[in-house]
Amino acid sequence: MSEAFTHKGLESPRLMSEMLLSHVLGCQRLRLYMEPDRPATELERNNLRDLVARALKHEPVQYLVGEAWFFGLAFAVDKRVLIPRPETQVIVEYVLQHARNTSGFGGSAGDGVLLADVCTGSGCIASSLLFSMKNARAIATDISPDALAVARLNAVRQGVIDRLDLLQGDLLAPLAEHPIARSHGSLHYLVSNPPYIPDSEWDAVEPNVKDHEPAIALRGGPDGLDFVRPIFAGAAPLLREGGLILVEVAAARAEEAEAIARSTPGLRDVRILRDLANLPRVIVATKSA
């Protein structure tokens, strides 16, 4: 199986193989090594052959098994939402570090912290932050009601639904209807992983992404910044003094996105964070006094 996936150019072929096999056998991946000689039933073999055939046609394995891991947590995923990527963990890690090290931002428990996750998709950012910051609250927005349904499922799964408000609408617009967020300067953090693939790069996107994941959550317009601009433009009034905005962008457009943030009134200390592959991935800025 791994060899077939490797030959087809699939990412992480061994991991994908283990995910499919453990899904079919109904066990954790660790059990595959603890019981290497366990015989498979005919039904299990048939199910595995079917799933492997679909994976070889570039259907994402995470959709096939209905699960993806992000920041050490298992999230439900299907074709209604993007599959969480490791590079997005940069946002979660930075927020948690900032909260721990900055006076007035809740410490490791997130005491009194309010954050907003715009274009939440599966809810992986918001739920991961709330899972780690036990006393924080979050607002998650998305234009897709289908995506919000998945985000709700994951918030329940991670035990954070009682501290998360899910709002449907375009980018920052739902925040204007929220009883707390609509009060200027209430957010400690505003985070977003918006659609950001430029039109010029769309044809080169891998088929497992382009043909299966929701385009509405991927395509960011001619230069990939159609959603990045309004997020930065509207962020400052929503953030409290010293609050942070963190937005994931296409690596090829990071410098342009940084320039947008630098030219936005009310933001200072703009910088670029690099992801696990050392690519420029997240623009972070601080709300001015």
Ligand code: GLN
The other form holds:
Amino acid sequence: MSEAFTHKGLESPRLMSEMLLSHVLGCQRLRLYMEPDRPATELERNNLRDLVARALKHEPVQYLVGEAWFFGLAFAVDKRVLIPRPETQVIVEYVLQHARNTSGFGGSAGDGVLLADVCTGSGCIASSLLFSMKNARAIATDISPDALAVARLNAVRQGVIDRLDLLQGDLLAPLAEHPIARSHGSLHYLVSNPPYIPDSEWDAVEPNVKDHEPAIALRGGPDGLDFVRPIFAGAAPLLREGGLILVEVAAARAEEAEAIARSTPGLRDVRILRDLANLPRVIVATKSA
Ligand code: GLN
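Switching forms now, from the form predicted alone to the form predicted together with the named molecule, please provide the structure.
All chains and molecules follow, beginning with the one already shown.
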């Protein structure tokens, strides 16, 4: 199976094979190595054959097994949402570190902290942050009611639904209706992984992404900044002094996105964070006084 995946040019063939196999056998991946000789039943073999055939047609394995890992947590995923990517963890890690090290930002439990996650999708950023900051609250927005249904499921799964408000609407618009966020200067953090693939890069996107993940969660217009611009433009008034905005962007557009943030009134200390592949990936800025 692993060789067939390699041959088709699928990413992480061995991991993908293990994910499918453990899914079909209903066990954890480690057990595959503990009982290497257990014969599979006919039903298991048929299920596996079916899933492998679909994976070879570039259906993402995370959709086939209904799950993706992010920040050490298992999130439910299906074709209604973008599959969480490891690079997005940069946002979660940065916020947690900032909260721990900055007085007035709630410490490691996030006491009194209010976050907004715009374009939440599966809810992986908001739920991971609330999972780690046990006393923080969050508002997550998405234009897609389908995505919000998945985000809700995941917030229940991670035990954070009591501290999360899920709101449907375009970018920052739902925040203007929220009883707390609408009073200016209430947010400690505004985070977002908006759709950001530029039209010019769309043709080159891998088939597992382009043909199966929701285009609405991926495409960011001609330069990939169609959503990045209005998020920066509207964020400053919502943030409290010293609060942070963190937005994930296309690596090739990071400098332009940085320039947008620098020219936004009310923001200071604009910087770029690199992801695990050392690509410029997240623009951070601080709300000025
Ligand atoms: N990182 C994703 C990809 O390149 C894009 C995610 C996004 O548009 N927010 O496949």
